[in-house]
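Just the one chain here, laid out as structure tokens, in the form predicted on its own.
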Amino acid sequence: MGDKFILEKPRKTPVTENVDVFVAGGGPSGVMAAIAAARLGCSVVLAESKAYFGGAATMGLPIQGYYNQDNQRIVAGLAEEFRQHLIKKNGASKEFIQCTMHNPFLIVDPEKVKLVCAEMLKQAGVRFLLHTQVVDTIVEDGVIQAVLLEGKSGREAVVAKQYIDCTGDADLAARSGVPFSIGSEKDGTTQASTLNFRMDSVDIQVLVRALFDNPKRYDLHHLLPREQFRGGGHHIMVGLGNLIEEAKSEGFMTDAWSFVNYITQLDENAVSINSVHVKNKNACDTRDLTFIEVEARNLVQEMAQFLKLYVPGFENSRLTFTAGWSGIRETRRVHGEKTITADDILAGNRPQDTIALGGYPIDIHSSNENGLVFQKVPTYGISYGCLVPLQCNNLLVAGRSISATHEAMASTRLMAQCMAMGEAAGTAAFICVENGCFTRDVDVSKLRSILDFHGACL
């Protein structure tokens, strides 16, 4: 045994599944990828590292990206079916909430999201594993032969014809030798991470009245019109920076984002808070990720106390829930056959191989300036080539970690876009299985035709 390394003993790892398609990650993109492939006739196994499916949709966040800035629908297909299932269970707002700044959005119940995801997977015939992490892959000549998983039962292998990485962090892709980048092309910094939490017993009407009675003290982000709050219905708040500065000057706040950001919930007098930032950490590094989680929970306590002491309507509020893990806005982005850029987005480009549409603003929670870059964009297309990583012939990547620049990813990472990309990846995997072809050789016209038939927006 050396000082810095040990040599593990050779082992025989049992192959527990041999299927057409393996999907890593059970967030919005992974669930849709697995369902799409299974409904088209593939045998599918989905592995999720957490205790339930739904990913970021279980954190109390709204689902954004269904609509563009002109109130035009840009995501449907399986994502719409998912929404309808939630509505039937009283797990989502029946209508999209209008918002000038954020485009129309959907409020969802995290617990109903977990239920609907599992039900849709079961109905599609997907076999799935929870508490199961991809730890390695076996690759020969650019073809993944198997993925190695670790769970409570120990190590096991799954053999598949096609693999889809929906981990958000490109874990499967990275372990398969796919090249990737992390952070800004300029300085390597990544977007800040945030742990969402819920406050109940909030008198939202008190704050709304304060916004109109004293607009100088109770400020709003310049893209958020005050009139949008008249009537006090469902809304997203981004503002109250003056109160944060006041708290800092009085020595109360040690570290905080420059805005209060909350989303009203389905329950009356409840809001989900998206207002703590942990900056300059790499969430693909175990020790950095540990720091993020511990620091974020400390900041949540500080922010909750700030809201009670400084923000009208929060005086009697209670912190009742924190998300199971911090929301990570940015980690690995794979290098793919094509790469979407901010210029592509701002020009509204729609490549011939478009498999999903985007239209949510470029939304960068900056690590350096502790601020927000928020730039409206036209509707644009996400190329199939962005889902096809280099140096691996039977792998697709969907969700946050597609081939995109740092700025472009700040728009493509939205949950509705992730669901649309997941559906496209699952459909493409089916085509590969059916035709025995590599992912780069998929007939994109056939892929688009199938997606269109199933109601996707292209």
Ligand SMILES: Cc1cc2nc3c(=O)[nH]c(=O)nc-3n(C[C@H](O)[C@H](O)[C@H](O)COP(=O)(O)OP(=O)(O)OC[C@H]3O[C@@H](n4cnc5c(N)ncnc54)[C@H](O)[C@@H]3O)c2cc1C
Second form
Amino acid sequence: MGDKFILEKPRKTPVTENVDVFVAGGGPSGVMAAIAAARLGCSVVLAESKAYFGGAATMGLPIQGYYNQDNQRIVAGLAEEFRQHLIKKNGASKEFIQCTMHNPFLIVDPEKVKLVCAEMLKQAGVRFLLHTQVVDTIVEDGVIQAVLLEGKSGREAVVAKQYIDCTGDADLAARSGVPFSIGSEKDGTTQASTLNFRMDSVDIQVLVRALFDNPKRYDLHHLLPREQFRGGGHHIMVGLGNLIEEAKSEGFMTDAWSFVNYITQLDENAVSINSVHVKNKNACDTRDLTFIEVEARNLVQEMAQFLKLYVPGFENSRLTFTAGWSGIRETRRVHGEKTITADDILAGNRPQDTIALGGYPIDIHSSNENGLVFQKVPTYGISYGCLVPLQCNNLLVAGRSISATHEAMASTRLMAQCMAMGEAAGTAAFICVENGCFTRDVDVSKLRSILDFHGACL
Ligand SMILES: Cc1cc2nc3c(=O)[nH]c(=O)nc-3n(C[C@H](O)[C@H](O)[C@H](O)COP(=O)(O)OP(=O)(O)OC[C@H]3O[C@@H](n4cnc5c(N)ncnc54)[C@H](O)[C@@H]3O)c2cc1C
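I have the form predicted on its own already, so could you send the form predicted together with the named molecule?
All chains and molecules follow, beginning with the one already shown.
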């Protein structure tokens, strides 16, 4: 930022909505938070900065976190309803796809995700705004009085009793003075970001054959058993590090991840690629974010070209889609009443105020190593306290930016788990509205019993 400032004119901002609950961000956590609060009778406004709902679920990624490593279901409730809606629209795999490395996962059609999110929000009676960004808040004595939004109509204010930050970046919390951290506690690095893209006309069976015919050349991540590919059904592939090294030694690739990571899509012969890494940038800095987007597009072209030239089955493939924006794995993590750590996760702790379960590996796309830290974990509980930020009495945070350490967030951030946290946050906001209490004073046994009644796994 420059060292010169201008003073803006004081302005009169219209209050356009006065509601029980305001939700910032319409990704997996925000959609579920808004629906949960609205179904319990709250008036709810949701503001989303992009042109559609679904957040990172619209990027061609599989939804993970519904299951633990022992094949036990750990997320249900609204996230299950969402899955059923997708299936009805042919927008998700009918069954979970088995995977010993990533736990069973769901393949979704990004376009159907956008539709189903909007439909479920409408049905629940949520009032929503697209192309509308949370830009500021007005806080008095630790209580948010209003949130300021910018959209095509200019600036407006929404007044609510309770606020839920599901922006993934904790934008609303940060603007309300909530303390936060970014990056690893050890060295400050954040996880790399990735622009996902889709390749069509891939002959996946050719690659699967090559994996068996020449396992030395076509290597897989050590946690991914080759047998899993037999039969050629849906899969996630992480591997081909040897080919990338070869391409690099031939001067082909300037930068890339050390593995190819793709997910087969619902359409035959299509894969979504989750491989290019832009490292060591702060995605909450406008200039860094601009760099990330431009750099990622170059890397996508490079990776698509690499796949066509080096990987069997990709010879005739075409790049047909890039996600609407770069996927950001890590930015702000708020400081909350409680903070979940890797030790909590590895010990399988299930605190008394557990409002959602996690069981996905600690999955760090590292910025300072050219690879992946991937550690299996038992089922663990996410505390309500991790959703309650410090210094702000009527705010909850759900999804990627809850109060967690760098390592713990690498497990809690998976989409099914974010949906479960969103449902819990929306339900807790309802309790606050009903009882006129601050978020930290919520009766957690009541919260848990409502979640349980609605089918959540606790
Ligand atoms: C590259 C990548 C690969 C991943 N792979 C997987 C995977 O395979 N499976 C899986 O389950 N998870 C995966 N994840 C993790 C998962 O996608 C995210 O952690 C999860 O989507 C977080 O959910 P969320 O609701 O917190 O945030 P998001 O999905 O990021 O949604 C946040 C929403 O808030 C909106 N928003 C942001 N700021 C504002 C603002 N100021 N005002 C209004 N709206 C705002 C955004 O536009 C967005 O729609 C991946 C993530 C990335 C980045």
